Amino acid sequence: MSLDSFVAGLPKAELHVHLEGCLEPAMLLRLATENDVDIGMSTEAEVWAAQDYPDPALSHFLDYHYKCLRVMQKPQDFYDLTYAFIEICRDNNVRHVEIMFGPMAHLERGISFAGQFEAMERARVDAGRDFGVSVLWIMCIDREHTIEEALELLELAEPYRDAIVGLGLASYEKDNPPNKFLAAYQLAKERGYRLTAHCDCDQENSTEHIRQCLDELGVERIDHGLHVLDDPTLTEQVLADGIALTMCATWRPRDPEPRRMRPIKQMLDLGINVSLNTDDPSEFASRHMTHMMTEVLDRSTMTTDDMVALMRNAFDAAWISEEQRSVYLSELAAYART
């Protein structure tokens, strides 16, 4: 068997995605004219050009996804951009995937809760019966916000509340630590949300806002969670507590392989449950689930049993029953035995 044909049949789980960050070049032109909003691109190729990001810095890379995620102004963009999204999930043998959605830029926009929600939670109805994908939704406060503005959120997703599991942090992370957010995570915790946070690679006091998310808010994952592996009381923490990190590998046009890979597979050799997701996967040149896994194992030293490890610490740190993942764990058993 190939490596494509083993990856493309390889039962799969997502912890780590973006909703906005799946605009395909195509939906994300077709919405700039429609609702005629300037992005500075009028074609594929541009749109692609675009996202050669000249410094992988947090804050280059979020500058570009604001600017497109602009184009998203009418309920039925929300429901186009999730009914899409879960039917490519699909084609890459994504049994199930847990979408993360930003309202708070949209909030500001003058486009109510209601009218994003609402169309998403359509279309994750739809798709999961045109297409068989299993999908929840995590709700993610942006940092730059403020603690009224993340309370004044929780409110706003009350209504909705049994049809979102969890919340999440992310955005700049630049002077915006997560406990800045503990009282928004506690009422989350009292209103039974499954807990996440982002503590992406390479930013200012990364240990610290590690240890903030795990002794402060009290989180159940990490999304990224790359310095765990600079402390070693944190590395021990994670282990002892159970903590799954959803790392990415992603990467732009210029970048040679795939980052990250060393340390993913150390982690993955200590123990820890880290799992392998795409991010933003239409705003990078690493893409969507079968495409970036073929690459990783390609030109990096992983290997095929590493695959099925990640996606087996996927399903384990999944926030389905124990009756779904032990449907999915044994997918994956029976497909590593071929």
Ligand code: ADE
Second form
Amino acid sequence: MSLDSFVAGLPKAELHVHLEGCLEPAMLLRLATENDVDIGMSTEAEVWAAQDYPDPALSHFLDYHYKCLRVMQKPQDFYDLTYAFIEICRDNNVRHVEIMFGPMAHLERGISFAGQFEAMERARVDAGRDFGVSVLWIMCIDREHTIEEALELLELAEPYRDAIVGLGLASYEKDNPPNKFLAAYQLAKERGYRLTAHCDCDQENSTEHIRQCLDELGVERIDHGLHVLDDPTLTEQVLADGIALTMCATWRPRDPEPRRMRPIKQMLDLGINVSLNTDDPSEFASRHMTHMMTEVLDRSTMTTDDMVALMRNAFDAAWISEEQRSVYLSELAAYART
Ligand code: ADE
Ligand code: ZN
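Just the form predicted alone so far, so send over the form predicted together with the ligand.
Next comes the full complex, and the chain you just saw is listed first.
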């Protein structure tokens, strides 16, 4: 079997992908026109070129990301984006996906929580059924907002509590440490949400942010979490407590190879529950799961066994029932034997 067909057929799970990062250029341009939003791009070639920004810093990526998501206006837009992404999951043999969504940026533009979420949830049910993909929602606080806004977000989500599995923390990390949201995480835990938070790569005070997530917020997972490796105490703690790290190999067109390959391999070798995810697959040259994993295999020292281990970790860390987990793990093990 070729590496390409091995990766294509591999049963996959994804735990770290942002809904708004799944706006494919064609839909982005359609919605910009339909909703009369100026994004300064009018062809797909211009969209791909705009993703090749010179500075890889998180803030540059996020500036691009927030410029694009303004095209989302009507409930139908939220439906279409969700439905289209779940179809792409099916095409990538993704059996289970936990999609992060960020309501704050849309609330700010006058789109109600119900207007966003009811359409997304309808699409989750419809596409889940049509494409046979298991989908859960993780609601993210955008960390440049205030704690009061985060608490208000939890109230807005309360009528839909049963449809949202977890709470996350995303967006501009500089000067927005995790403990700014301690009260929101405490409340979310009381309400039964599973907890995760971004500790992005190459941020100021990175290890301190990870420590806060573990010791104060009480998260079960860290999104990225690269800098766990910088501090032996954190590495030990992540291992001892079974904290999952949802790493991403995302790269821009100009990057010579997938990023973070060596630390991901190191985490695997240490026995950390590390998984491999796309983050914002329509906004990076790394794209969706099959393409990303194929490139990783082609352009790093990682092996097909490593790919199986990364997917096993994702199914292990997924917020699904034990019955569902054992079905997926058996399917993965059977595939790996072939
Ligand atoms: N929001 C969307 N994508 C993100 C990322 N990669 N990091 C932090 N926040 C995000
Ligand atoms: Zn992310």
